[in-house]
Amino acid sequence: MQRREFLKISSLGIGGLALSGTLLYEFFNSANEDSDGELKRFPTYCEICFWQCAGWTHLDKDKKIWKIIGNDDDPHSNGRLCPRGTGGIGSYYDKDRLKKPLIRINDRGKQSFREASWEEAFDLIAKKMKEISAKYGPESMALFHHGSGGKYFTNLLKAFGSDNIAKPSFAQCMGPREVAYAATFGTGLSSPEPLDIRDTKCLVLIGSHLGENMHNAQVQEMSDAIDKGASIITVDPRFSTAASKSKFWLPIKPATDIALLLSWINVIIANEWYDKEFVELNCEGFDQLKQHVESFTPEWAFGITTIEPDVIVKTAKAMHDASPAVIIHPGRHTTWYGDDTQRLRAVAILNALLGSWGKRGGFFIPDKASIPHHHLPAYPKPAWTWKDTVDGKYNLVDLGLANVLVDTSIPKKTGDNSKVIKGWFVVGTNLINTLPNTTHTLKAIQNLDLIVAVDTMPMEITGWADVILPECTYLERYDSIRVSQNREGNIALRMPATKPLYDTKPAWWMARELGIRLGLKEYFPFKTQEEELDWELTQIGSSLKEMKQLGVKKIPTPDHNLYIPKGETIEFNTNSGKIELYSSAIDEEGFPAMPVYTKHPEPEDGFYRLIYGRAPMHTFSRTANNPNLTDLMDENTVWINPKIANLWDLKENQYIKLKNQDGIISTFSIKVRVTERIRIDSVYMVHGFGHADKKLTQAYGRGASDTEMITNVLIDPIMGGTGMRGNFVTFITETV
């Protein structure tokens, strides 16, 4: 399979985008042409997903946004945007966009709002915040955020006196991975992950769907690696796009991944296939690990995972043959079964044994530029934070946990209620579809005195807000300089290509205006964001003027080493200063210092494990209304194995409803896809569909919501994340 063909499959075909409208058709017919002098381009970086690829926004002769193309100097994109990036124009032209500030006029959840001026909206919010602070303390305000706007509201909340701030992308996505790698190597992986995929000889994808999650640079590098003969090993109950490009597909029984990982470790140690020099120089706890995994043989794992012993041995040998140019991919969405930190510990240990850390074709040592920020007054010290509400748990976590903030918003029936959250800012994240156990989230909402939603679209969460602040899209605003790790330090500028449509505003301006009303002006010293950006860029010898021309600037650190020289070692930021195969940090918290397999519940007769995932043209629930991207996929389907479909007499394209183990029935029907590409004990659906807000005219009622079905939440005891794959569904074929 050649690189060109893989990229076509992984993005569902570039040609498919040309069918979505004239704008995108013209883009693909002129993407490589120089400007004819009548077009203008403006630097940006994409906000459609967290990869934030840098590009150029072009205007036509009428000064309307025409196309977005990649910036050739950007290591996130290498000049090529994915379907989401090129389709980002749809977020600007979406007729369903929020257009003016709105204030609730009825009970929460009834979707009754009136238009308001910005001044009235800000005055109301400031008044409510002051009332909450006077009665409960400033700590009773919390922030949930995703995307660029969260930085500005983080500054506002901290200046106000609260550090109850969380990104759902941590506790509901990559938190277990970050904690596991910090416990092993002394550092998390951050984003983009420092994976040297372009030079790898063996890439192991265990629950990582490259080509469907569209981590742009990683997909491109995987294509390069395939062209150079790299072995791909995919572990997945589903025959994914990546599985179709793999030398080995291991259709593992769900919830048994740790057993497979422990067996791989067993085989690699027993056959002395580990990197002896690397382990001796850099690792601590090898003898304890060797003893720990002695009984986890391939035969033992076969009885749990259904993966044949000889396949376990062959794949372990493929890793050994490639080492140290081997990557067991750490994944991104890692909150599965509640023992997720330990599962990712096993992944980290495998990478360490194979010597891939700091080695070409494994994990490189990332470089990152530094942008000085204007000195602000010290933030007031909060009297309490979310950590004071969890009885000493989650000490290895530095970032906020969104699910704990929700828990803290529900008063306890007995005991101390002095630490309670009474107000939420929700910035750029649709909590109703993001957090599992929607009923619990709504219970918390009903106990609040204030909810402010900042968004570009009328998502489900905005229907529960007291005040809605309409943010302009990323194509209409400045944002902070993108500073990201990569092989070379680099920065990228986002600037508006046109004035904001309607009465929408940037989050930077919103946070500053609220700060002024709250008496916090000293924390917002610049009058305009352009002024702030130019000040910051001047500190590193650049300027806003220069970055408008370049878009991306590489700022490599002198003498930075991407790799650890052979035979040398570095100091790791762990308790021992070594890579800890036996984690002293986890041991100190009272948990097993090495991963242990725990059997998980299985579905009852007639129920099937619910597995959810991504599609290359959509980002969670955020893009389900984007008119350019819905042309490519306007609803999800439920994948069902033919044997199960025959058992239930289900037909291809038949609409059914789903019911989970707790009796919850999906609000909307979903189309059946009968396919051999899913195990008989599982079903699969793409996340982000089944929107219930009628204001989303492209997305309302299209497909079913997997979030509705996730009511059994498995909390990771080490880091507090929400495991969401312990839910099971059955089928309802009659009209409900």
The other form holds:
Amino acid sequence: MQRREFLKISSLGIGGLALSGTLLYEFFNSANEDSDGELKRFPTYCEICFWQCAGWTHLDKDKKIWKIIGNDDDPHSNGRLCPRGTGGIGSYYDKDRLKKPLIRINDRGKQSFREASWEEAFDLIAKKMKEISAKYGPESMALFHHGSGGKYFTNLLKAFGSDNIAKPSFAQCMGPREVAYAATFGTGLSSPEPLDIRDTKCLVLIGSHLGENMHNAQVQEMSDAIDKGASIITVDPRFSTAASKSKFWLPIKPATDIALLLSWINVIIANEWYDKEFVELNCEGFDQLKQHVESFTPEWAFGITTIEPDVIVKTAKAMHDASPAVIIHPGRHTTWYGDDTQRLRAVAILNALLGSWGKRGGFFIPDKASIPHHHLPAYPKPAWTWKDTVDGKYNLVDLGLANVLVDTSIPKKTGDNSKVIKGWFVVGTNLINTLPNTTHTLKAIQNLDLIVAVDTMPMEITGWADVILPECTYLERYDSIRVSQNREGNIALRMPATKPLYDTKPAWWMARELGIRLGLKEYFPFKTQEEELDWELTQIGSSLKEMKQLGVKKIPTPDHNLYIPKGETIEFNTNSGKIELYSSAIDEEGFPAMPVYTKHPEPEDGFYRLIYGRAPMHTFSRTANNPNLTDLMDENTVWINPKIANLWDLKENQYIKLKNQDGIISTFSIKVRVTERIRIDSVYMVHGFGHADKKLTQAYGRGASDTEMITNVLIDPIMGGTGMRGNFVTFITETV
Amino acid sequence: MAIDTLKCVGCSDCVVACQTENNVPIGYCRDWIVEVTDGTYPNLTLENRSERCCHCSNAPCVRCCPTGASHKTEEGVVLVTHSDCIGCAACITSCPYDARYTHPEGYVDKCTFCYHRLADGLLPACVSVCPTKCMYFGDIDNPESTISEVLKNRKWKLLIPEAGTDPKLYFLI
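Now show the form predicted together with the partner chain, given that the preceding structure was the form predicted alone.
Full complex below, order starting with the chain above.
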């Protein structure tokens, strides 16, 4: 019985008696225990994607992992996991998992390894790290990470003396958005984004394909918004699932979004459709903006975007009518054309003009719980970081750029080579498929003295590692408490539902063991993660015992205001303390203070712009071998418009290879999907397929890799992100 | 059961939730997603449907079953008693919706509306997991039920009504 129903029934049974605090605690305490005091189900939060939905792992009668069900109290999932979360059991049962520590015995990339004990693996890594530190300095060790394990290795690297740490989720994904929102509103949006979609009256999606990307609570709230009759406006060259749910679909010519955004701003200002009171109270630079967009009329934008002027006006009016309950969705994967910070600035400006910041149905002001960490000694100050290698660029960025760490790993032919990276930790991210321009990544790898991969699965990157440390899956381990922003502060626990399969270990333990070998034990004060979690939870009046019962605990900040009361203002963390329509920070960096449209190259004859995206049942390249999820989708297809298919005499389900503008041919063939849902100047494929690691028996050779086709990388001059949509492909149809 | 095609995003969560809840072997399924695109660029429509056994009132699979393994419960749920099934597949042939498959262990298997969960007051796994809450499940004979309310207020369609099986899976359009 679900707890909610049980609650309903039990409160009826009590016959209107109020549940006292103690009674309530006892009720919760007993809710998740059987008569033997054993847990009935095991709290977790999902690791299959970054949304980290909380749920319960259930075992069957043989005590084997059976299913994972969402936690009703969790604002990330509201008790409903997405297909990947539901299929998360496949990550545990995957027979191709890494099973033992491995040490390379041949050249990098040849995939020849021997099994090793944990002691031997750690000793080897520690020895190599000390050698690198002695020869080049501790800064020459770098860390790339994604997911829960990253925190522990971040602690290790910082204690070791390096701050060359990066998550590809920044410079390859949401970085431009974070920098643009910080420049405009004084804060990035973080995750989950504080979007009040459930109460919005108008949701504008620009290339964001909610429903195909299963950002769980957002997909749920979009559905609520549909129920309530919200207008959805989707801008996408592809007829996405979201487009099919929309009142307006704007089938824009790719790479022209900024023109559309500028013209929307033009229409909204020209017609006085902006929120005058809000702008006057909160915004800086309105007059400059007004002048800046004067010439960006819908007629001007039509010539660029192929969107009819009256549609531009109508959609701007729909936003105005809904204002302030309107959201121009900031997106998440925003590294497209290299002018991405400026595009996201235009999105942020539109939201500001419509007064949706801090408004019901717009952006809410998130609440977040805070958990103290045990005191650690101060980290040594590194002599240099990646920031000292970029000639004074990217000053608006405070997170590491993965692509810059790669660049810093390739010694320069001439000049100063004192700042060079010689060792990598790669934790939970398959860099080969995550970073564009695989050849460049491999060149960096060849220059390293040490590469350590921590993962649950053999991935392309583990094939290049010197030492592979096999991590147990999230269903078999504790991890840090999930502390995330939302409408109410909340925390979630992940605990093992079963002992780890094979000789696999949690990343927490690995980082500590390495720390001990490197003489850094004082940075790892707890012997077990359970002790650490219990210590942290006790500081906030909870405990590990309580969290095992609850899974998720709401810890709302008293008197937190989700919305800015009408007519009131708040201090924004920008140079001026206001929302900056004219960005002084970007201006100071020497870039246009207001977004401008730049024309991007178009495909040559016979080439088509490569657009990539997500499928609801997969996360990047991580899930391509998950038996439950590959059962739903086991390869990607290339979407081609029927007119183009006709021209090339391509048939549905035919396998072809792709060749890009630089002559790179896809390693594997990809199935043709002939569909009206894509423009004639573009093709589309789902990211994450075309795995070349034979150890992935389900995923090997299934579909093609979009990453392989992305060799033209458009660097965002403001924040260093890697724009990946400036690549064009043609078809190789002969049997290959 | 009713499925709101205006909200369904075709994510297949219902499929994998059913597979895990009911231990359906990988490679088989009791429910599935159908995606129908119509029109030419840029005048297009797309319909996503989560499909499964329609638990027909006039169920050919029940009529043609030689052993009585295929049967209908008093609530109207069509079930297969695995131990009585000889795997002759007559029901598979007779089903206009292709809703049944032969389990590797030899018997025919299909959607049960998670009959084992209903007894505990739980919704079918697919309904309770759906991120878009696009599925409604309940007693259509009770005019007070949510599903009766939804069917009264929304436009809906049936699949292959001409087969005359009186299906009980409604698609809101």
